[in-house]
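Form predicted alone, single chain, as structure tokens, below.
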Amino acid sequence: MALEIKGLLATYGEGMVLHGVSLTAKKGKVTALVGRNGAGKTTTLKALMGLVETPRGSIRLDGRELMGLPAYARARAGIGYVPQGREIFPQLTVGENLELGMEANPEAKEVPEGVFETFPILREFLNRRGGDLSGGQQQQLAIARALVAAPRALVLDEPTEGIQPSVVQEIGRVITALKKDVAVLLVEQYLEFALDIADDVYVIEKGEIVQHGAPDELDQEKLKETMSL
């Protein structure tokens, strides 16, 4: 089970954003992608998830080309998204931000128990609003709302953005939980987090792949120069 990227280009109107980015993550393992901001981190996952122009590239899932389908269908396909800033509908209950999850995967009749499990919060605030939870607890919600459609490739961008300490680690025990049944890609501006959780990282600066590797395997001076340029 893998998700892959191959000489992806992205633009935002005439200016080119992405030059060329390649980046695998597998099921197993969590797939980091670091950079500082500005570096294209965010444009990759939007490009991968077809919310920007994307005029050349592979995009893979399991090997089927996604490159060309709308979000939706990408979504469809199985890949679950939680973008940054968590983008749950602060107006609906929990229980309804988790139904809606469910209509990216057409045969999910029901929030799978394995959810509730990872996030036993949001069993107990099922008919509270989304807008009346911490920050903390909204980033549970997405990603359990990403989770209800039974994705294989899960893709999560800043997950720990705004999210006090303690919270920061049980997302962390989650996202490492979840590489046994998905492909894990993160994309992570706190660089110790993302170091500490990742097999595999992926440094990006200016819209390009600079270093790839085990976290320990990768040229740290280098590292701290990438992100602090």
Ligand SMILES: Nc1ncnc2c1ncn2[C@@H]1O[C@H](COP(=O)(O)OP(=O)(O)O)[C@@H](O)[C@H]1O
Given for the second form:
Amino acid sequence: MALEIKGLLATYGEGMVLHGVSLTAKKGKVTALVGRNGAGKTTTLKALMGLVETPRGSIRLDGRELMGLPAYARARAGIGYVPQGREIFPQLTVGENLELGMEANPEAKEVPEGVFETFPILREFLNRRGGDLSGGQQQQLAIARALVAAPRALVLDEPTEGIQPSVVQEIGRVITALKKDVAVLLVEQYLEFALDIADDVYVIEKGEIVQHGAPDELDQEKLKETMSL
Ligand SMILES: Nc1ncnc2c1ncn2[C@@H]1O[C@H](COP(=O)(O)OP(=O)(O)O)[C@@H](O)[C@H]1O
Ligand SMILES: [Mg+2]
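Since the structure above is the form predicted alone, I would like to see how the form predicted together with this ligand looks, so please show that one next.
Now the full complex is given, and it begins with the chain already shown.
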């Protein structure tokens, strides 16, 4: 399983934000996209999901071209998206949030047991409102909501944002375990975390990939500069 982005441009109205981003995320690996605030990380994921204008580029999931498909069709094609800020529905229960996630896959009839094994707290809190969960629990719910549709690729936008260190570690373990089943694309500003769990890293600056390699192959000096500019 592989997600391949090639030469992707993205615009907000007149403003061009991505200038030809190319990256590949494969099953068996955690692929990280890192960069400082405003570099274009979220825009890359939104472009992938069909949520911003993309005048050019190619997005292939297991060889199938997704460019031109509306957002719901990309989700149905097998991309699970965990947006920045989680965006769970606070008024709905945990169970209802998970049911909404299943709508991305017409074959999904119930929450796969593995999801509750990964996140036992969600079974316990099935009838609680999403808004009553802690930040870390909401993040787990957001990841679970993407997983219930049994995606081929899982893309996560800053899953560690605003979360306590102990929970960050737990989320790191979960992401690492998931790579055996899906291609994982992790967007992060928290560099240490990303370098710790990623097998392959892309560094983005002003909408362009400026470095790519395994964590220990990256030019550390250049990386520090990119992240702190
Ligand atoms: N809705 C929007 N309209 C116009 N410009 C935007 C919008 N969202 C983001 N941008 C701009 O696009 C650039 C990249 O933003 P973003 O992808 O959110 O960065 P990151 O996720 O790396 O912090 C920034 O310069 C930001 O100001
Ligand atoms: Mg962002």
